[in-house]
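Take a look at this single chain in structure tokens; it is the form predicted on its own.
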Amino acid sequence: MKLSPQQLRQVAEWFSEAGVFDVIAEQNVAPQSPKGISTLAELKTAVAKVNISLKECALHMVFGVGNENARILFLGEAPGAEEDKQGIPFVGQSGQLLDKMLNAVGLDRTTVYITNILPWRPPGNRTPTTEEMTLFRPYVLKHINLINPKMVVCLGGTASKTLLQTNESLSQLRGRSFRIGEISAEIFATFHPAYLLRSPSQKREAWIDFLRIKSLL
């Protein structure tokens, strides 16, 4: 019997929900080296293409929004359920808390361009899988590349040690600058803002860290 896309992703979102990851997963294989691509239309392309589970299970490819000449690209690293819903990233409640941090230093949607590093939503929102953050890894250099903004902001732990391939934790990160030879953005660390919305504490922090970005651009 073959399963509708919507059947598959209630069964993954099942296994996930229950700790069961192995059943679900399959090889994952990148069709297309994104080294000779040139536009955003063409690494769209690129990535719809790649052989992954995940795709099987979401609703929409969820690829990038914004200014595509924006000085500031903010990374983050998966679609949440309304991402998959409406296929764009940081809409749901974590994406309205980043509307009003950026709105709150002069920044929009218009200034600035948002990604993820998947493109697709992980099933029941589980948290990536090493293998998956490594097999995009390339496709989001070329992404940030395309974009060629001053600056990328890694929204969370798991964005910013995928792009920066540190195991250090967000705790180190934050407060430092970075410089990776793929990319000639300077990179900085912040916390992603599902956090803060579990940890409204931390807000301060965060504050701070939008202050010192804004006034390095």
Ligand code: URA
Contents of the next structure:
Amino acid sequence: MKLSPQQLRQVAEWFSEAGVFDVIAEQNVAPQSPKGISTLAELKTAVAKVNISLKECALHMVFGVGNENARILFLGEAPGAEEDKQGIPFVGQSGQLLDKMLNAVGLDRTTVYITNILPWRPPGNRTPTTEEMTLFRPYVLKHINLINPKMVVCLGGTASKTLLQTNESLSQLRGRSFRIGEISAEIFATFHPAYLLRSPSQKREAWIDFLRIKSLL
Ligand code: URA
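Taking the form predicted on its own as the starting point, write out the structure of the form predicted together with uracil.
Up next: the whole complex, starting with the chain shown before.
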């Protein structure tokens, strides 16, 4: 059945009066601004309360792991299936590669901190939506400020673009360093380990990024 424009308007008005649009909008709204939060525990509680449909499909919230006094923080995109099962960032295949890359430059999970833009796995590992990334950005900034690292390394284009609020591609962002007003750390962008698993020929380039990052630490 095809509705005429007038009928569509009537349906929309009926939905609006019934509060349907308010309910949909509220579904993806962060209830508490993270601004006043001063500890990681408080932030974790606030993130857990974010009202978003993503978490209905997820098993666990994935917050962060590593050294809370780290000088370097790695920022991924979103948990995958294994991270969702264990509630820990980067424990699947990508995580194993990340661990190897860290070890290669003398780092490990006791010296770095690791988190993601999204704390819940998107269904079927789909790419996070712009709305989801925008919703969680203030929480990510607070997370970074509570750890207070000297450096943030964004893993992959999605994390880089969200943190830096840019449309530049990863290849344009790699090899440079950035500052944004909201955090004091210097920001770098490199490949996501999942991409390196698919394109092993790029591991050499990632190695160059990691050596540079280590030399600046
Ligand atoms: N990919 C990510 O971006 N983050 C994880 O935690 C795992 C895979």
